[in-house]
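Only one chain is shown below, in structure tokens, and it's the form predicted on its own.
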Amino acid sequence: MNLPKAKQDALTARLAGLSFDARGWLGAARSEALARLGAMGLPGKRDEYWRYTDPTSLTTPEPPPAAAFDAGDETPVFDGIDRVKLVFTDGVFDADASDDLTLAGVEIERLAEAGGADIHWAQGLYGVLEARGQNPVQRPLAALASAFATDGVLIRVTGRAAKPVSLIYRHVSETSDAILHHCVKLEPGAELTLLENGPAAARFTKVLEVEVGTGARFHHIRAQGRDHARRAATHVFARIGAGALFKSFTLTANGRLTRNDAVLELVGDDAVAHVAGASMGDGDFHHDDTVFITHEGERCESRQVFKKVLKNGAVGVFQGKILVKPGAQKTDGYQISQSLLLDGDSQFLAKPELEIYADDVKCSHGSTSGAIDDTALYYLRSRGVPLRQAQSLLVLAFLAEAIGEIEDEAIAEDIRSRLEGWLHRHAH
């Protein structure tokens, strides 16, 4: 079916400034992704899963300018953790700022260097999960990243990684437009913690594809940068094998527009997938979490826990779905999305969904929105707690369930301290 002219024109304009690399095994994967994108076109406000978020600034030929945020003396998130650091500045790998890529039990390669080979292990992963994730909901910006990513990392984990791998995204140019694609493959029984932090660019489009083998464990924690005018569209696609664990947590503080998609498939029996997020926005802040979890195996568990704190007209969006396929008996699916509105101008838009084709399951979803509890606030104030401190304590208590999805307590404590800092800076 031909695209409507408006969509075709928008796609042509967006692709005009991008270069296409057809070399090696990666070229074939890029060509397939480009064909998918050509059939879909770019997302528009009339598309069902973009009805709450205007994608225009994510699809224009040039990104709206965004100045880099000056963090002053504040140390970067994860700074105290022993890790292998891989640094990208405006989407370009910075070898001088990065660590050596050698890590016991882990193979790490740059996409830009490995993509020109004739064969590679990533052939069975790059663009594969993204393509699967296009049905039943189209995700054109993910196909764009698969087709035109300028770089990324390919990580193959064969054992238990001695330390986390940390992807650090630095933003310098006010007009940078970064497109990255990462692939992570955990062999059976392997384990890895992947950290991500930083604003990346004025506009950032990214795909992360993760294959978690039988009995493997994958932990993903990211902190999206505070640059106020930045825009980002990120995608996580994961396939989780029998007895395997996938856990992902995202902290977002500020940013004019952020759209985080997560598409997870539990394909083996006894698999576990948790995805969580805590976001805090003030003013012209729009944050959209869109999650789709498919249960295929038996006795699988999934959790979606998303909390948003909004003030001064900020907007939060949550679209979450649990699909239980025939035969996926003993499924345990949990979904909760909640917002704390600190004034009457902010809004939270939610679309929770369940689609179940098995008869022995336990699935629940809930969504609430409200203000700080006056009774709890009065209780703290009556015991001498200053107003702003009392409000901060109640906000942190509200976010606790999402932060609790982080298993590493040192990382969880670092996240809490960042949230406390945000509350202090935005107390007025």
Second form
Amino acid sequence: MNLPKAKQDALTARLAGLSFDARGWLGAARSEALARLGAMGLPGKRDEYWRYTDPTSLTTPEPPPAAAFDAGDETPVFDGIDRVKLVFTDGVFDADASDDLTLAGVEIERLAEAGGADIHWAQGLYGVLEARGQNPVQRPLAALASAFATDGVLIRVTGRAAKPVSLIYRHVSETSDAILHHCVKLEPGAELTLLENGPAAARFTKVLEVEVGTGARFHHIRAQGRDHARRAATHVFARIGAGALFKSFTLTANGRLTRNDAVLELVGDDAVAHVAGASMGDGDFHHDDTVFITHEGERCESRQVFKKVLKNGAVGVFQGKILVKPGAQKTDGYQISQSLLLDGDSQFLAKPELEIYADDVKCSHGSTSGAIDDTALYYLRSRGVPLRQAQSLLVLAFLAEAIGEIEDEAIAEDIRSRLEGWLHRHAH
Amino acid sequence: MLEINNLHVKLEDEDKVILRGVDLKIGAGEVHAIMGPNGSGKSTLSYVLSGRDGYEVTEGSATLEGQELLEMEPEERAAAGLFLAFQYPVEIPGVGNMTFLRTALNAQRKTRGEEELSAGDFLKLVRAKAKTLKIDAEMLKRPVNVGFSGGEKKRNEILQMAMLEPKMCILDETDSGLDVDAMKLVADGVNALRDAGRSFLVITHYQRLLDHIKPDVVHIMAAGRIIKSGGPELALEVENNGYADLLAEVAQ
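Form predicted in complex with the partner chain, following the form predicted on its own:
Starting with the chain above, the whole complex follows.
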């Protein structure tokens, strides 16, 4: 089936500047991804899941220029945490800034070097979860990342990783357009914490595919950089096996446009998937969380907790779906999306969806928009807490449920201190 | 300590006058009680003094140790030594009780130019004070007032008062919703704070509380004004005869 001419032209223009690497097993996977992309075309404003977020700046041949941001007023996030660091500057791996990639129980390879190598496990994963995640909702930018990623990491975990693997994305060039694709495979019983932080580029297109084996545990915590003008389209695709745990938390402060897709499949029985986000925007800020969770196994639990703090015309979007397939009995699904609108100019758009084909399930969802509670504010002030401090305390309280999804207390505390820093800087 | 002169207050959003010339003078170390029928303006008086939004002072003044209260922000009034124990303590999900107490205490100390209390010293202090009010460690850890029973909320108010050590304490119907034992516990907490340098204004509907917290002066408030003041026997008179006689007396 051919694309309409306008869509075809847009796609051709977008791909013109990208180089395609057809070598080896990876080349075959890339070719399939390119075929998927060719059939879908790039996302457009009229696509059902792009109605609240204009994808134009994510699909133009060149990214709109975005100045790098000097966050000299605070130490980088996760700085105090012992971890194995991989640094990408504008999407290019920086070996000098990175650690030696050895970690007991973990194999780490770079995608840029994997094409020729025989990495058997990655062949069954790269582009595979992304391809599954294209149905029933198309995610063309994910296919684009599978086809054209210039680098990424392939991580296989066979035991309990002694420390987190940390991906650090630096943004230097005003016109950088980074495309990365990562794969993580946790063998049965394995455990890994993956940290990601930084703006990555003027525009960042990314896929992370995660296979969580039986009884394995995967923790993902990311902090998307503080750059004001950056744009990003990120995707997490995960397949979660029996008795396995998947937990992902994202902190987003600033950024002109961020679209974070999470497509999670609970395929084994008794699996758990939690996905949470705390985002704060002041002014020219558009943040979109789009989540699709499929329950296939029995007695699985999923939680979606998304909180957005918006001011000065910032826009927050949440599109969250729970699909319970026939036979996924005793499913426990929970979804909450809330915004705290600090003024009358900001906007929150939420689209919760439930689609249930099993008869013995528990699914709840809720969405609210509100201002800071005046009575609580007065109560705090009447005890001597100054106005701004009282407001910050209430904003942090609003975000607490999302941060509560981070299991590691040291990491949670780090995230909390980032939030406090942001609130302090954006108090008025 | 607290001096209120000819205070007139109306609601900000509607044309409704609530206080119509309140005069009240409370000396250091004194305990005053205000009683009065529903709608007489007792709670409004406490809100206006503590700085709640929604009220407009049209005339009069209120000073705490000579400082003009009505021009200060609520947090400045607190730092100056004013404390209101709420009739309906506010629930704040997501803010731990300990964090709340410590933030409030240190904010006040900072405003007054005093040194902030260390985590260790604070913990010692709060544990000791909580114990006498039968507030357990679990209650201190929970979010402020969330899931607390009526009695627990009122005890939590008294704990805040004990921690913040204000000069002027206003208790707005602190006895409402309390059983006899809980009221005794709260009253003991208040009595433990009685001091030559600390004054109390106890707002209540019932004489019962005044058996436990013995007032020096009792005021009767009606229609936005204090219509009669006297000794503790005035509270007994209200208890026995209601307000009708007093109101009739004033109307003459």
